[in-house]
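We begin with a single chain expressed as structure tokens, specifically the form predicted alone.
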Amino acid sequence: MTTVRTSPSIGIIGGGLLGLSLALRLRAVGYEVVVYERAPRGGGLAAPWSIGEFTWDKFYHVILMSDLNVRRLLDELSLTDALRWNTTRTGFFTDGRLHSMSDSMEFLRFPPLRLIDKFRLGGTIFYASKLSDWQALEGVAVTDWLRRLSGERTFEKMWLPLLRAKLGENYGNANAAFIWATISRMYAARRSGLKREMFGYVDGGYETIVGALERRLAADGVELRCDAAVTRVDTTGGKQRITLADGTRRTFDSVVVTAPATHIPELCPELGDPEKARLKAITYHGIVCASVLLKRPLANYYVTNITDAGMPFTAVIEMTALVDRERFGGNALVYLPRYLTQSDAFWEHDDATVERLFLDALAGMYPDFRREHVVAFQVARARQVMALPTLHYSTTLMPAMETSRPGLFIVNSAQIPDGTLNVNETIGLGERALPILRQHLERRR
């Protein structure tokens, strides 16, 4: 009698770009794949939404020339021709004034810093760009490292506001590998862009990318189940069983969980106590981000970094300094992000309060701004955006991909200790997970 060998099956919990791109890779090597996503459609933090009459990304994203993982995926999805590149400018709002800092001459003229401060700041960036041993930086607090290299004045005037902009009040617990990763990514982007700030986007935003990825998965036989909240993963008969909120159950040879680490102990109750404790100890910070559609642009800087204290948002992202305004009927699209700790009282503000606070602050920054310029104002919130890279993070807290339960795997952004949270890093994480999953699944054949 001939034995029929079936392909191993794998369930992926989470239909963000990590889960979707990982499903694409697993299906390409012959596995049966089902993806479960609790939201109405895939994409996760890269999902689109409606802003007035237009559709764009719920949270702001940009593609750098050095983002090779994203660019390879776009090529695979036949989207390279939809990729648009533009040179952009950078602004700083400091001491109540808006300054341009888009090239070397503007940097040298930047009034808030003395000449010696500028040399130390430039030296810090150059030094960080040449480092490769990120593990050594994990044992150093980012505040100590930057103070030592740039000096106290430069730290207070420049680095501290920028750390708060990305990490909220969690900044004091972060290691120096975080700022190294940030500098390295941006330095690589400028090097790839011939020392100009070249940023890119796909025509149509991430709706185009996610849509193409979903269509490819469907054509390849991957099942994507949206509006499907998974409530439990347990073991039965040597396999992993997924239970949905509606009581539906399904078993797989293996399950991959891409959800935030702090959600996993409740989702996977059979994990060992040490694993659960490690997952629960990871600190996440989140974001409240407003999308504002305006009749006219603010200052045409892609990003305006804010160093003044007391502002309700931590940067101004003028997406239409990169994307053609015609995409939005001639209007300007602006994102106003605020990164928060889990305990920050700002989470309690309703949309109306956020709108009032943010528009009042815009009026203070831009003298020509008027409330009647606002076409649409929407607020997006995400509580678990990025795991905080604390001291010795990779050896003390970062979860292993392979758990104590045979066939149960964790692949999520908490496993990026040497990078910043962005789509390129997320896709790269899935690439690194693939050989580990294949090794396990091949034993199931």
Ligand SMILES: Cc1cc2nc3c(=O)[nH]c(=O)nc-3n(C[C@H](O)[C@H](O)[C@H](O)COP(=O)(O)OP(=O)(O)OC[C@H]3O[C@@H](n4cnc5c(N)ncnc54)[C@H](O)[C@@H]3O)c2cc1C
Second form
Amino acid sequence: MTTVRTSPSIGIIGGGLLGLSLALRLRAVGYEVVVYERAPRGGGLAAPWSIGEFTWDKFYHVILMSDLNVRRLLDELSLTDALRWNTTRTGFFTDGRLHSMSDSMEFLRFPPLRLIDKFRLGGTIFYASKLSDWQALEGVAVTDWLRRLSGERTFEKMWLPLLRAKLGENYGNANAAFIWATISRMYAARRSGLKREMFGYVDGGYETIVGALERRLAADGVELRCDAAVTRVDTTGGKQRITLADGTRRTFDSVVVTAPATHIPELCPELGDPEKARLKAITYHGIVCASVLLKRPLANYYVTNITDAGMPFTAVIEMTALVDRERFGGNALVYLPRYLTQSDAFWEHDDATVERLFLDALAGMYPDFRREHVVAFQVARARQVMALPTLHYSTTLMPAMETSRPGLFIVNSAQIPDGTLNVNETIGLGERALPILRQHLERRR
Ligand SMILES: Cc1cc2nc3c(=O)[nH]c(=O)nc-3n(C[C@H](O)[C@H](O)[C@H](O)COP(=O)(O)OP(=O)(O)OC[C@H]3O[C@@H](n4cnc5c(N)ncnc54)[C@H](O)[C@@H]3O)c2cc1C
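Could you please show the structure of the form predicted together with the ligand, as a counterpart to the form predicted alone just displayed?
Now the complete complex, all chains and molecules, led by this one.
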């Protein structure tokens, strides 16, 4: 009698770019893979949505030249020809005025800083771009590090508003590796010479990427179950069992959770108390981000950093400074993000209030802006976007991929202590997890 040998099976919780790219890799080495996504479709933070009659990313995304993991994935999905590159400009809204800060000359002319401040700022960025020992920076508060290197005035005028823009009021608890990672990513994106930024996107935005990934997974035999919220993972007969919100259950040789760390204790009640306590202690910040379709562009900077206090959003992202406006029927697509701590009262605002506050502020920033220019205004919210890299984060809080439950793994963005949150890191994280998962699954063959 012949015995039929089945491939080891793995269930992935979360159909964001991490879950989907990991599924692709695991399937390629022969496992049975099912991805569970609670939203109606995959993509997570990079999912598309409709803005007026057009479809683009719910949250703004760009691809950098140095995003080699993303570019490799695009190649595998035959999307390299759909990749478009453009130079973009950067603006600063400081002391009530817009300034261009897109090249070295503009940096030297930038009025809000004195020459000495500029040298210290440039020196800090250059120094950070040359550092490689990020672990040594984890023990230093980002505020102390930047004050020491750039001086008090540059810290107050530039770094503090930028930290607030990225981390909300959590900035005081972040370590210096965070700003090192941010600088390293941006530095890698710049071309030599004029040092202008070169940003990329795929024709059609992440809709194209997620769609191609979903089709490839289906063709390869990966099951992607959308509208499938997982409510519990537990152990049964040496396997991991997933329970969905509708009560259906399925067992796997392994389960990987890509959901935010703070959700995991409730999802996986069998984890040990110290593990649960550590996961719960991770601080996430979230975002409220408006997508605004306008009849006219604002100033055509891809990013306008805002250093003035009291603005309801923390930057202006003009997607159509990168993407051809023809894609949006000649309109301009602008994102207005505001990063928030979990306890910020801003979460309570309804869409109409966010719209009023944001449009009032836009009118204050851009004298030519008129309410009649607004074609569509939509508000997206994501409560758990990024784990805050607190002091000594990688050794005190960062979750291990292997848990105390054999076959239950955590692979999520809280495991990126030395990078910023971006799709390139996310795909790289999945690739780092692959040998650990395989080691477990190969024993099941
Ligand atoms: C405002 C903003 C701007 C960004 N800009 C860029 C950029 O310019 N370039 C770039 O490369 N990256 C950018 N990123 C980062 C990028 O979006 C992320 O790195 C990436 O999408 C993270 O993917 P993920 O799969 O780890 O997480 P997520 O996308 O959060 O996916 C996790 C998924 O798990 C699902 N889930 C959670 N719990 C359950 C459950 N119980 N059952 C089933 N499903 C569940 C969620 O619905 C979600 O889809 C940006 C992010 C934001 C928010």
